[in-house]
Each structure stands twice: as structure tokens, then as C-alpha cells.
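Form predicted alone, single chain, as C-alpha cells, below.
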Amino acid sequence: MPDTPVLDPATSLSDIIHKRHSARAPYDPSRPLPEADLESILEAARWSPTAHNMQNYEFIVVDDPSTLTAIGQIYSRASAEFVRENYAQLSFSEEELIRKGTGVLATMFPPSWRRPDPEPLPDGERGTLDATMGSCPAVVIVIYDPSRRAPASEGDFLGIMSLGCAMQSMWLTAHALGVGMQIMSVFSSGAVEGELRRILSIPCHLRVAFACRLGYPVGEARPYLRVRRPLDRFVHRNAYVEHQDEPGPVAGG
């Protein structure tokens, strides 16, 4: 019999990194996340690097249908600050996005978000979190203690970076398991965070860093162009050199 091919771990990891994406489609609420997969995702976060090994995080896993419904009924609305700063990152054509290599397409957002002056926002754009959650069977809310700071880290930059490491580990593991994941930053906004404290009994000294929904997408997700700058646009050898003629970025993947 021929030898069984051995999968190169480095190639496998590279493939996972390249194909990881935000699963923005609605999820199947009747298909629960297997406990073993959930534990693997949380284990990945547990072994993520953290500044000074502080592990300054707590995870609230919400998979009880009644609690998910209660969270879904929380009202949210994008702030004028978010819309204004989001506008600065928009491209108004795929060609522009490919040329820049950073940011997102304007068509991914409501028309009122596609202008430099976001005020006043239409009243109709005040909706509930249910639309954001997309009928997901599970939500993981990551909270942390802002009074604990990594040593010699102004603004706790290293601590926030550590939370990002946990997020990345969760995301790559979810993708490897075939589980859809999307970050929901709206959960950390003031009004939403306050309601989450009430529903989930979150102590007042802890803050919401981010939340993610987990599950299995149903139907066709709206496609979106993924771009990254090529290495020669941001890698410098031995000294910083201003790039004069920047080549176009690599799209997709």
C-alpha cells in the first residue's frame, strides 16, 4: 500500500490563516455548537500569549435560548464618531479598495454611513442586537479588568494586544473546525454594555472587550472583497525606507 501522505503543519496553518474570514451570514439557530468544538475554541484562547502572563480576561458563554433572546432585544445605534471614523476607511469601488489594499467597501454599510458628515443619523437605524447576532446558537463575550495593567504599558497597550491574541487564536481554531465566527464590537459600546451588565450580572469593575458569535452559516453570505498589502509595501530591511512607487496590493485570500 502507498504511504499515507503527511500533512505539513506549517502549510496547514498557513492555509487556515489565509482563509479565515468574518462569517457574516445568518447562522442556523437549530444547529448547536458541539461542546467539544466550543471547548477547543476556548482552549485556544487559554493558551494565547498575554503580557506578563496576566491572563486578564473572563469569558461568558451564552447559549441559553432565552438569554440569547434577551440580549437580542437590546437596542443599539452606531455613534456619530464611529460613522465619521468609519467613513475615512471606505473605498467606493473595488478598484479603489484593491489599489489601497486597506479598508472596506462602502457598499457594506447603509447609505447614511457613506458620507463625511454623519449627523443626524436617521431614527430608523436604531435597531436591536438580534439583527447583528443573526440567530446564532452561541455568543462568547470577553470581559477584562481595566484596573489591571501590564507592567510599564501606558494605556495598557500590551494588555489590549493580549486580548487580540486571544481573539486570533479563537478565530483560527473556529475556522479550522468549520465553525463560523464574527466579531461584534457593538457589544462594548456604552449603552449596550450597560444592558449586558444587567442581563449577565457582569460586575461593575469589568469591561466588555468584544464579543463573537459562533455557529454555522445558512444560505449564501453576501460576498465581500478581501485585500491585503503585499509584503514589499510594509516590510523594511535594516532601515525604514519610504516607498515611492508602491505596487498594487494582492486581492482575495
Ligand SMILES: Cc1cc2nc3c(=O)[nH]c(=O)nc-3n(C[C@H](O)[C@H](O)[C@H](O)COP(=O)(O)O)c2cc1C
Contents of the next structure:
Amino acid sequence: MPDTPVLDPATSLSDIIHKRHSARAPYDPSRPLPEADLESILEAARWSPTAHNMQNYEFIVVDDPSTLTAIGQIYSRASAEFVRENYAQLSFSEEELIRKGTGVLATMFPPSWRRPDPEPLPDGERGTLDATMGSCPAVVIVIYDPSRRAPASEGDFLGIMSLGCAMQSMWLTAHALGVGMQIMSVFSSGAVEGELRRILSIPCHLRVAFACRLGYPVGEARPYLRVRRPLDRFVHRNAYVEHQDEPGPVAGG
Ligand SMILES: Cc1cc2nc3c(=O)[nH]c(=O)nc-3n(C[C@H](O)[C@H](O)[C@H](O)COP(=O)(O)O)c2cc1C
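Right, the form predicted alone is done, so what does the form predicted together with this ligand look like?
In what comes next, the whole complex appears, and the chain from above leads the way.
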């Protein structure tokens, strides 16, 4: 059975930061997430920093197969806004992605999403979430109360950043434990959030921030081009200076 290797405890933090990645492949449905690993991932969130130490989150761990199936039956559809804004981040070749250093490969999305004009949305846009959820042994849904914001934090900006800190702590811990993790933003949008709210009895005053799909990817890890801008393209010393340089390639595992 192909495994994600469990990392040596001596593996350096920078190595874990570098190698953490989005595990989007189907997960092995016969391989449950060990309770101790789930607890470590949740503990990592618990000790993450939050603005004013508000700990502005609640977590719903879903590992009951019938509830996971119900979540997989939720219909989702890319909005015109998503398709339009997504297009701006797409690269149509690996060379283009490496040159830009930001964004994602167009081949990650259905052909109908790889266009600048989202109207009319063609067939194939609407489907259930079963393809991603079907094989998943556990999902952690992160919810929060936007009305309980940190002081003077317009739009709950500090609260949202705090949720991001929890996300990163969970992700690094999952990776260090050899557990695959994928963030799924789809659950925080419109009708999908409404359906999830119904299935999980989430009260109206709480919003869904994101979901973490956790498990063990099946099959050989497919090579996945991950790129980042080099430091000299976004670090400024002592004053902001517009960068003129042609981007240099930075690709990683
Ligand atoms: C706030 C946030 C939301 C994200 N939403 C999704 C998502 O809905 N689906 C997905 O597959 N990846 C999602 N990602 C993962 C990013 O696409 C990914 O981190 C980025 O492309 C870099 O790839 P890497 O994680 O492999 O380094 C999200 C990441 C963040 C931080």
C-alpha cells in the first residue's frame, strides 16, 4: 500500500514548511486517521496565535461515514465570479507558471473554467462533491463567529488572519505526521455553506471558514509543480521599490 512517509522527528521545521503541500488526490477510504494524529492536528490549532487570544473558532470533526456521504452529496457550482477571477491566476504551461512564480496550472481545472469569459457557464460546472469527499476518512470543518471580532478589526480582518494561523499550524502538523491535507474553500460559499449548515446543525450566527480534508493519498504521488517567487521579487529593504526584473524561476517539490 503506497504511503505518505512519516517524517523523521529530527526533520527541520524549514523542511516541513517547504515540503508541506496540497494533497488533492483521492484518499484511501480503508485507512482511517489515527485518533492520536487527529488530536495532534487539533492541538496544533489550539496553540496557534489568534488576535487578542480570542481563539475565534470551533471545529467540527466529521468521520462518520454516513455524514461524510451526506456532505459528498452536496451540489456545488463554480460562480461566474470564481471563473473570472480564477482565470487571472492561471498558467497554461509549466514554463509560464515557473516564470510567473505565482498562481496555478490551468490543467488543475475543468476546461470550461479555463476561460476569461464565464458566461454562459457550460455543462459540467455543477456536480456533487463526492469525487473529493467520497474517499475521505475525516474532514475538519472550521467555523467562527464573525460578530465576536477582535477590537477595532474592520471586517474581522484580524479574526480571519487568526483562522489562517490555525490552518497553517494544522497543515504543518499533518504533513509532519505523514497525513495528507487539502483545504476546501468551497464549503464557505453560498448554497454549499447552507447545505453543510443543515447537515451539521451549524447555528445561523456561525460561518464556515474552511474545511480540511485529511487522509492518506492513494497511488503514487503525482508530481505537482509548486512554485514561489524568489525573495528579491517581494522583499523590500528600508523602502518599497517597484521591481522591474524579469521573474526568475523558482520551482519546488
Ligand atoms: C485560504 C486558502 C484557501 C484555499 N482553498 C483551496 C481550495 O478550495 N481547494 C484547494 O485544492 N486548495 C486550496 N488552497 C490551497 C492553495 O491552492 C495552495 O496552498 C497553493 O496553490 C500552493 O500550493 P501548495 O499548498 O501545494 O504549496 C487554499 C489555500 C489557502 C491558504
